[in-house]
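Read the single chain below, which is given as structure tokens and is the form predicted on its own.
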Amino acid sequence: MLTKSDVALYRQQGFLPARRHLSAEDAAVLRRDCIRTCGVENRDPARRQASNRVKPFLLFRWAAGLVRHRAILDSVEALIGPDILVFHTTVWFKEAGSPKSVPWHQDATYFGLDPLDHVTAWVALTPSTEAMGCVRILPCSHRRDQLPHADNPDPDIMLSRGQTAVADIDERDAVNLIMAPGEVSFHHTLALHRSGPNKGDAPRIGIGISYIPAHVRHVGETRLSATLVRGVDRHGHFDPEPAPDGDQTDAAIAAHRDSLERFWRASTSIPEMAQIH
């Protein structure tokens, strides 16, 4: 688990920098069980985000391992407490050469949550450099709240509807997030982040797991589902989701469907994110 000095360098700063929580080893099996099932994606003509890319945990036991993995949770319980559901999850694939980038956003801005209390867990699947498009983030622009997003038509933006920050960004402070295969950093809700495109001769996978303590809850009229990984859900916000039975079985796609049905149809339609975007 995290030590107190790294909780409150959390609370400065609002991320942490990559740790190791997966061995080599794992990695490799996970890349290697990511590329198979994620590799190519199932597409929606509707969101740019593929949807085997979303929710894996659903369809997939190793990504429903993954999520669960206690070295992860152990660093999540540190920071918002022992009752931790999983809210979302997208597997963030970058071919080598892909011109694929995210802007400046904060993870809030399409979630609706309150209170802001998830964390990011962005797990490393493949090396991260900045010349494949690591995630950079901007410390301590947790502090300046939620900031208006709008939607951006370009097709290289990997974010579901184009998300970008408008506002005046310094990049000068930033900091890019170097992972190796493995190792696993955490940013709040609101920290400014994006990734360029990559630029290297390899992919570039990694995973952003998005925790919550089970208090949070969804701001929309959408009933949403989440998964709980540890703990006790005391509050009952969201309707939990069952773990894979196989990999892509018939209950697994089932209970997938109707978990991005209602996320999809609850992000365009959250009446508090109305001036944000």
Ligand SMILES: O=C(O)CCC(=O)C(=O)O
Given for the second form:
Amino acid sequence: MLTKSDVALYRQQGFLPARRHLSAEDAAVLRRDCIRTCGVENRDPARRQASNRVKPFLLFRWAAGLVRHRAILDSVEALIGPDILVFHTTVWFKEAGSPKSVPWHQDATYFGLDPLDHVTAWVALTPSTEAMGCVRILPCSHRRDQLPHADNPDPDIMLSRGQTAVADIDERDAVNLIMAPGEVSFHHTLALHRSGPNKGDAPRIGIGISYIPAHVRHVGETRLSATLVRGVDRHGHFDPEPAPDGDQTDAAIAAHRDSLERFWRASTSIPEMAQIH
Ligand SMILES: O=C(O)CCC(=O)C(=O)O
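Moving on from the form predicted on its own, kindly provide the form predicted together with this ligand as a structure.
Every chain and every other molecule in the complex is listed next, the one we just looked at coming first.
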């Protein structure tokens, strides 16, 4: 559980660096499961992100367990309160030697949430070092409000349209979030962050879990779905999602497809969401 000073630090700088939440052994089991189920992309060529790497908690039991992990939820509760939904999740999988990178951006740009109380828990399943393209974050940038983002067609950018913050950023002010397997960092939805290519000889895998308090709504016209993982949803802003009854069962595949189709459809009312983040 985070301390009061951890929470104060998160509010002040917009992120919390690595803290152990899972044992190295548990992280190794999750890493194997993640590579088994998400190691090979299941990708629509029109999209930059593979569908099995988006909202995997609707498809695979290992991911369903991870987004409900007690220690992670205890920390998230300290940051956003007791009624917690998972809005989104991305498997950030950078193969060994991959040139793929993520430009400076704010997560809030793509999600259309109001108020901006969303926090991302980034769970390391492998080491994540500067050479492997760890996340790099700009302290206190969450106080800058929503910044404009420009598209970048470079196919090696992992974001859906290569969205890049149009902002004055001094690299010297940024810090690397160096992680060991089983550690978790937290960042605010407005915190500017990026990551470089993986120059290492092993994959770099992190799972970015987007948690919101139940009072947060989606501002688009499409009604989206989300998963309640702690507390009570007294607001009903999202349709509930079922936990998978097995790995990639027919029911799980149908629920996952429904959730992603709604998310993609939402792009018609929120231009920034034109493709999946
Ligand atoms: O894992 C990465 O390289 C990027 C992560 C990211 O952009 C995020 O979690 O929002």
